[in-house]
Every structure is written in structure tokens, then in C-alpha cells.
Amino acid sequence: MLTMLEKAFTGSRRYWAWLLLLLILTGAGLICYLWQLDRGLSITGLSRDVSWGLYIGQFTFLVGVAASAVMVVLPYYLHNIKEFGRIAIFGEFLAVAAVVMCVLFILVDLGKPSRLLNIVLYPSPNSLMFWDMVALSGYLLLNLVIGWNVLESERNAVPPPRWVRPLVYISIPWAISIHTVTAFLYAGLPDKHYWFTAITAARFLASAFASGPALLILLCLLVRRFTRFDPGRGALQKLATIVTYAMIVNVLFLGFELFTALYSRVPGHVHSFEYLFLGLEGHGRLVPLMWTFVALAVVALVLLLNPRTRAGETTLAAACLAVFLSIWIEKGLGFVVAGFIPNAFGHVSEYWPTLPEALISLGVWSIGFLILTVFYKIAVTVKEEVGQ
């Protein structure tokens, strides 16, 4: 283990420069989250109707991040799709990374992080959050201890211990659970109009295996342009395959919510989606990133669907940064607020972030590409050696 763990110890200025300057990242997040330590969420965007904002919307769209590293599984370990065999690995160090922000998301997002204690401590199975931490903590655990096991494996060139196999079919149903309990927070709520649909988890997971595998294809074109390992085309075309179906329903299904609410013109869901995409009351502040999120959608669709363009390296990593993107601002905010658009008394408190609560997100991102760079360091570094 320390053996490997020496890798991440090693190598160019550029890796070095790049750590570094997560760190500075990393760090300026941390003096602004002592801030709002002292001072309490009064420093965020956050406000009595408007509770949840970029911190929740970050956490929610993470988890999808993380449960997508099933779609590198399931194929490999299930179907023996060998070109999965090469990057299986990175799937499951991005899931790592991912919950790692996730919990961070929520630490930040309570005005005393104690109070997360009351979950260990009191746990209740009536409880939505109780079962959330379970899904991550396990999802977690099962990553980390699958992954690190048949990468050191690879490296003595030995067949994994027989009982990593279970852990991962295991870790297969676990990852649809981790983002299906997360819609259920949503789902869960009654009063609040847009997040109050059965359609929720599904709209999670097709959104995840959509943002997950494309993030994973920008990291492995990033990996063949930096490393000499070659991730390999067949796998990268195959997750392409995956990312096109999926925002395809991703798309499909908001586009059954959205013709839900403008049919039965019922008030709580019409205002959510007004609010969203045409403003309410003179607020609109959402307004131009929602129809920049449907410009990236429909960018990355035309990519995705033209088998040429697919096809391209150049173009398949313009439309997966397009997904991406996407996603983020769909999921990672104008989800989570809409919900609370309008309020209990049909008055739109508007929600924007601030400085601080920026540069803390940004610090918690630093914080798990910092994670994910150094396991990707050790995994490159073995198969590099194996000649993998």
C-alpha cells in the first residue's frame, strides 16, 4: 500500500503546478468557510424561504457523478465487455472523489457541522437523511476498497481476491440507491410543487449517467493527452454510446414535466417553471442560465446524434463538456431553488450565491480534484508500469 500510495510523491513540474495551485484554491475556500463559521450562513445567498442553494445543488449533482461509475461497472464485470477493463479504474476513483465532495457539501451547508453527529448518534430508519448517509458512506467505502484492491492487483499482476467480486455486484444496485434516496429528499416534500413529482429519481438517474460517463471521458482524454496510457478509443466510443441515450431521456423527461405543469396549469408547478425559464414577479435572475442550459443540451444532442462528430475526439469532448455543463446548472441549481420558487405565500424570494459561498464550493471542488489527481497519478503509474 505505501509502495503505491510513493507514486502520487513523483513527477513533472506540471503535476506539481497543478497541485499547487488546487491548494491555493483548497485554501482560499477554507479561510472563507471560517468566515461563515463565525458569522453563520448569513454570508451566503441562503434566506428564510430560499434555504437550500449551491451547496445542496452541488451535493445533489455530485451524487450523480458518483452513482454514474455503474455504468463502467456493470458493463465490464457483468457483460466482460473488455474495453471497460482500461478505465474501470478511473470510474471508480471519480466516484471516490465525488462523495467526498458530496459529504463536504453538506458539512458546509449546516451552520454547525455537529449537528451532522445527530445522525450517528440518534439514527432513525424513519429518516431520509439516515438512509443518505448509509448509501454515500457504503458507496464510498465499497469504491475505495474495490478500486484500490484490483489496482494492486494490476501491479503484481495476480488475479483480485476472490471477494472483491461480490463487493462489486454489490456496488452495483448500491450506486442506483445512493441518487434514488437523494430524489426521494426532493420527492419526500409535499409543499414544495416542482421537486413533488414520482418522475424524480428517474430524471436523477438518467441526468447521472449522463454528466458522470461524460466527465469520465473529458478525464480519460485528459489522461491520454498528459500520460502515455491510452485509455482506449473502443471504451471512450462506447461511453459516448451511454452519455448520448441517457441525455436523451434526461431531456425527455423534463420535457414530460414541463408539459405537466403548462397543461394542468396547476399554479405550483406553472410558477416553478415560469420562474425558471420566463421570471415571475420582475425576478429572473435564473433566467440566462436556464436557456444557456438549453442551448448546451440541444449543442450536445446535435454533437452526440451525428455519428461523425461522436466520432471525433475534438468534438466528442466539446459535446461532453456540453452535457456537463448542462447538467451542472440545471441540477446543481435551478433544480434545487426552483423548489422554493414561489414561496407559502406565492412571493418569489429570490436566490443568488455570494463571493464567499462561491469560493467555499470552489474550495470543495479543489478539495476532491485534489483527491481524484492523486489517485489517478497512482492508477496511470501502474499501468504505465504494467504496461496496461
Second form
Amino acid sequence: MLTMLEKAFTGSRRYWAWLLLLLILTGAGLICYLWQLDRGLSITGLSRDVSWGLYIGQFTFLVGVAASAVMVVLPYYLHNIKEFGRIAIFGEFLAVAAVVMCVLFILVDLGKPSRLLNIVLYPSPNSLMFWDMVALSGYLLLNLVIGWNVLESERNAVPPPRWVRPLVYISIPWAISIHTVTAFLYAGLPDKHYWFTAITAARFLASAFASGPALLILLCLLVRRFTRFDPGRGALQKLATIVTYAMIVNVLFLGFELFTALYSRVPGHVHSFEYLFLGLEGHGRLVPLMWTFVALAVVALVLLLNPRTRAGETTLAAACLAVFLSIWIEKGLGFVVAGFIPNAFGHVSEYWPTLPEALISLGVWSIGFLILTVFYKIAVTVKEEVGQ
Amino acid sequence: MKMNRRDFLRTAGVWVLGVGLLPLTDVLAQGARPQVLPGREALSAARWAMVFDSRRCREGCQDCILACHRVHNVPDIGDVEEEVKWIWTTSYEGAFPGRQHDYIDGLRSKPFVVLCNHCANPSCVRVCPTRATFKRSDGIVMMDYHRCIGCRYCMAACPYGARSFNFRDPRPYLDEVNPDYPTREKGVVEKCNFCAERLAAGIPPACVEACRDGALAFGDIEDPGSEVRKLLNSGHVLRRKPELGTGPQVYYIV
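Structure of the form predicted together with its partner chain (previous: the form predicted alone):
Complete assembly follows, chain above in first position.
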């Protein structure tokens, strides 16, 4: 185990510069978080009407990224898609980094972080948050154990231990469960019309299976550029197909929601969409962002659906970036905020993250990327050594 | 037995994990808990409820609000976004969104007192991950300020906007402190508790006591002889968002 960890401590100047940059950003986030600990959540843009914002939005988005590892694991282990053998480990380690970020985003959102363990000390199966804790910690463990053992045996040129395989099979439905439970956090709340729909979980899964593999493609392209390991064109193209289908389904699901709301004209259903895309009662802070989401989604679909642009590496990278950013906007901010608008009294009060709130979020992302970089470094070095 | 470092770490890891999972046994095995018995003078009910009579409430009057907030050390933050409030007034449209029409001129200017509805089926209690908010057998929905982790899931779940979060330390915003009721720290959620601490001492809720116009009534809704039960038959009675199935226990005579 230690000989594998060692590999994270040797690297090029560029590797260390990147880690240093991430550490600086983490430090900036940490300073802001200490400020938040002192002043309370009043330094954020949150209010009594919009009581969840960027933190919980990022948590939701990242649960999706974590769950999407299944899009590599399932085809490889269940359907024997050989191309994914080279990148399965990257999907699993991405899931590990994403789950760690999820936990941190919950932590920074808490008013009393020192009491976090109350969730364990007073377990409440009636709360979806309890189940989210169970699902996420289990998923973290599964991916850590599977990823590490598979990599270790790859280095020793032996097949993975037999007990790893059942864990892999368990991790497949488990991945679906983490995002379903996260969707249920929202979909089970009365009077939050934007969330209170049976398609929330389905939408979450679709957007997860688009945004996660899109990020994985971008990461694989970076790995190939900066190291001697090639994830293989076949794997990337297979991933691109998955991203294409998932993005189509994701946009379709949003369309289903729009139809139900706009054709029925039931005010509760229309208002949130009106707020997001047109502005409501003169409030429209998210409108430019939401149209950016639409534009990016269209660009992504055009690039993905056209076989030539999907095959071209630059255009595929652009498409994946567009998928990732568009879903980040819609799920990482718009979805959470729109649920709170209008408020219980039919009024609109708006939300916009503050600078310290954004820096704390950036800090959490930096920690995630630190973990990701270290794990990827180890994986790539092992793969370079065994000469793949 | 010979144990190398790797085996030791593995075994230790499993042990630590096991100890960490121990509290989960509480889910399955609920042991006998110590009981708190009510005092001799305490007021009791099968289900506490409140009736607000809009015909009697005076425009511009703040008596109930001031009394409640003074008794419970509710801070005056002075910022609408971070406001902490247990009871306040809103318009008819605010209290009953979707129930209005364009021509309700008479009702429009009337104040409607709103507070926690102490629901029979409270969604806030259902979602709380630590059981810091819970329902008593007499229907009162309570908050444990010392257990709350400040996740604000209950605020998202409450359809009445009745819950407040302490975005900052509330103590500097108190003019005077009532030593008979705890102040709060930053980072926890709070709301109306139907004056559970006063009921235990045999006195009615502060808002009901403060109202000089008899617009607020409080009592046992399950008792057919109670004042609140009689009031329910004296006019057209509404509840806020009853279609959600939460079973609100604050009734409004329009």
C-alpha cells in the first residue's frame, strides 16, 4: 500500500505547481470558512426564504458525478466492454473525489458543523438525509476498496482478489441509489412545486450520466496529454456515446416538465420556470445564467449528435465542456434556488452567492481535485510502469 | 500470533468501523427511556390548537408579536433576509396564497396572524435527520436547540415559512433577556412552541394572554366543550394549505 502511495510524492515540476495552486485555493477557501464559522451563515447569500443555495446545489451536482462511475463500471464488468478496462479505475477514483466533495459541501452548509455526528448519534430513518449519509459513506468505501485493490493487482500483474467482484456488483445498484436518495431529499417535500415531481430522480440520473462521463472524457484527455498513458480512443468514443444518449434524455425530461407546467398553467408549476427563464414579479437574477444553460445544452447536443464532431477530439472536448457547464448551472444552482421561489407566502426573494461563499465552494472543489490528482497520479504511474 | 503492520492496521480499521456503527443499533432496539412527568399545575390537552378570529383582530396592533418575542428572547435582527420570528402578521393573500380573487377589497387590508401550525402530520419532523424537532403527544411540535445541526432541511420542508434560522449570533440583538427562557446560538433553527414552557407552569400562551381583543383563542381541540371547538362553529373557518395533508392546528375565522 505504501509503495503505491509513494508514487504521489514524485512528480514533475508541473505536477507540483498544480498541487501548489490547489493548496492555495484550498487555503483561501479555508480562511473564508473560518470567517463563516465566526460570523455564521450570514456571510452567505442565503436567507430565510432561500435557505439552501450554492453549497447544497454543488452537493447535488457532485452526487451525480459520483454516481456516474457506474457508466464505466457497468459496461466493463457486466457487458465485458474491454475498452473500459483501461479507464475503469479513473471512473472509480473520480467517484471517490466527488463523494468527498459532497460530504464537505454538506459540512460547510451546516449551521452547527460541530454537531455533524448527531446524524449518527441519533439515527433517524424517517429522514432522507440519514439515508443519504448511509448511501454516500457506503459508496465511498466501495469505490476506495475496489479501486485500490484493482490497481494493486494490476501493478503486481495478478487478477484482482475474488472478493472484489461481488463488491463491484454491489456498487452498481449502489451508485443508482445515491442519486435516487439525493433526489428524494427534494421530491418528497410538500409545497415545493419545482421539486415535488416523480421525475426528479429520473432527471437527476440522466443529468448525472451526462455530466459525469463528460468530465471523465475531459480528464482522460488531460491524462493523455500530460502523461505517457493513453486511455485509448475506443474508450473515449464509447463514453461519448453514453454522454450523447444521457444528454438527450436529460433535455427531454426537462421538456416533459416544461410541458406539464406550461400547458396545465397551474400557477405553482409555472412560477418556478417563469422565475428561471423570464423573471417573476420583476426578479430575474438567474435568467441570464439559465439561457446560458440552454445555449450550452444546444451547442453540446449539436456537437454530440453530429458523428463527425463527436469523433473529432477538439470538438468532442468542447461538447463535453458544454455538457458539464450546462448541467452545472441547471443542477448546481438553478434547481435548488427555483424550488424556494416563490416562498410560502407567494412572494419572491432572490438568492445570489456572495464572494466568500463562492471561495468556500472553490476551496471544496480544490480539495476534491487534490484527491483526484493524487489518485490519478498513482494510477497513471502504475499503468506506465506495467507498460499499458 | 505474529502480526505485521499491515494486518494490524486492517484489524484496527475494522474495529474502528464497528465502534462507529454501534449507535445504529438504537434504530432497531429502542431501550426504556426515563420519563418526564408533568407538574401538578400544568395545563394539558389531547391536542392543542389555536383559533384566530380575523373579525376581532385590530389593524396595526402588535401586542401578540411583541409579547411572544419578548418572552422567548426572539432577536430583532433588522434584516428581512435573516429575520427571526415566531409569530407575525401577513395579508390574506400571504396566509392563503391561491385562495384569493381580484375583488376581495374588504379582506385585503386585514392582518392575518401566522405562526407554526403545530401540524398533526408535520413534514419538518419527518425530515429532521437528528430528531431535533419532534411532536409531543399533545400535538406541540418542539425544537431541541442543543441537538439541531442547522441543516435547514426542516425549513425547506415547512410549507408555511414558519421556521427561522439563526444566520448570526442572536444575543447582541436582544434588548433585554428573559432569564426564564433560553437564548439561542448562531446556526440553529427555531420557531413557535405554543408556549410549552408556560403551559407547563399552568399559564396560557403569551400571544393569547397579550391580545386585548380576543382575536386569539387556545385550547384542546379534541375537547367538545372547549372554547376553540365552539369558535370553529361560529363562522367560516379556514386552515392554511390543508390540501398538503399536514393537518395544521391553527384555524382562521375569516
